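Just one chain is shown here, as structure tokens, and it is the form predicted alone.
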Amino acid sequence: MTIQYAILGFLSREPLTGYDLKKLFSESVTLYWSGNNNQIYRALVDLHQASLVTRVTEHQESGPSRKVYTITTNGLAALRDWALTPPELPQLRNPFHVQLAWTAQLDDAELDAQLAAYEEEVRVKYLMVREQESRNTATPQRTARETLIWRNIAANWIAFYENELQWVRALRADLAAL
């Protein structure tokens, strides 16, 4: 994913500030962003050169002015350009089983602690995305289709987080059965 057209996406919605859509990422599981508060600000920057969006400036008097990004007739036709492109399959890349691939070295009570370590990470990842897809707020809801799609994505990451879990128990005790 690209953060570009996923701020398009968010913009179809409703025109949003830089902090609004930070927000919007942080409280979505179906587009998590890891990166930080300069890369959407400065993916903001482009798309407005790239006269994909328009940008107000808002005075307040309790507050700091505030820009306001909205989608273009330009924008919405980029975005549904690229919604249109080939699928691209998932990137996995887990840096944990490369480093278990490597833990020859290891004891087996530093190996267990290693996978104890991950499988508590994971089991909070687990939950939070549960806790966040329950409360549902990042999920736009214009059309039950569109509602449809987001909650499947939702499942599926719920799914990924459960199934990574039972792995990482399974070669816990698997190992201990040695």
The other form holds:
2 protein chains.
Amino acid sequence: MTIQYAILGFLSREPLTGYDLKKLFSESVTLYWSGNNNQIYRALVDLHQASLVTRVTEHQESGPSRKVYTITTNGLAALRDWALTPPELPQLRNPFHVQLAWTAQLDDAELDAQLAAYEEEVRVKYLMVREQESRNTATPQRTARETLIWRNIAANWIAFYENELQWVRALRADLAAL
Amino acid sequence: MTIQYAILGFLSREPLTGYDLKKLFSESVTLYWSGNNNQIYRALVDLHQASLVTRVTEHQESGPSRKVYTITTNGLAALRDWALTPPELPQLRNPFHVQLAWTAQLDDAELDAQLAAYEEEVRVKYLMVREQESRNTATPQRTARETLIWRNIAANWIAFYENELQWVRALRADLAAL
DNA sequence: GTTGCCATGTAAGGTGTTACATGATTTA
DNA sequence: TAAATCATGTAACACCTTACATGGCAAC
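Can you give me the structure for the form predicted in complex with another copy of the chain, which would complement the form predicted alone we have just seen?
Up next: the whole complex, starting with the chain shown before.
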């Protein structure tokens, strides 16, 4: 359900094609959709049927024709209504916790190897998020308020991975001390 | 796929029924399954077919008959193999970020009301997690190492919500200062 | 007497991912 | 000549949630 509003959000800045949206989603770390076609193209059909967007097909000489979607006033109203909807809690799922919880059969070295692998994964992701934020891709910059919000969303992700790194390092140290 | 291993993990401590597992999942904050019947009972059928668990039906005088599942040596081996599997990154999805990102149409008061509502939701959840951890439910306590791990998993969740609280409070202050 | 607990399961539907399918143009 | 990019879409499947269905017993 939410991906439709994420799409409406992007369209509230400028008209885009499905392909554009696909790239925006797959490049973004903060938006959690993988940018797969199935969801995006279906969502666009739904949004169009609900009159929240209009569609114009542009035939190009070189390359395939593109369908450009533009948000309608209905769409803007829907986006505003949704923005006033009660906030949901973040959903965190950490399969590694489940894995960790049941490592009774592993010896100390095997356990630490798993923790080291996790630490490395988190470190790489952390650097990726930081790097992407420093390049500052796709930030709206419409108002100072919006810029502040977008910077803080990115900061939230950075803090999350920092927290995760600290945690796994502390756990490894505690286990070594045991 | 992972819920099967989470079930195997619980069964590695003691034999349990589907109903027991359902309660364990729905009471646990760190395991992210809602504890719905559909997944659990289907997973148990699958595990049984794969010979990772055995099933014994106990007919009770008072109340319905219960099917008690016990892990097999195959099951223990499967759990061990899985514990050595490469760790996955945590998946965090925060619908509120998406909502926040597109609040350009809201005025300052409306925006802060949303942030306040989010802060309150996080605060309540945070207190719940802390409270549950202090009651220390369902901790295995088989070895010092396992106890340390379980305490740290809980600590990770507490830190996560603490981080989220700090973040939203800082953001509200920043926006107020703007 | 209605709610809650014990205990099993099924149905339906929403959400999300990977892979498949097509085909032209540009870049290495 | 192989690959990446532009641009659309479909198929299959995994995952997860809510609600439905049944029925006895205990507690308030």
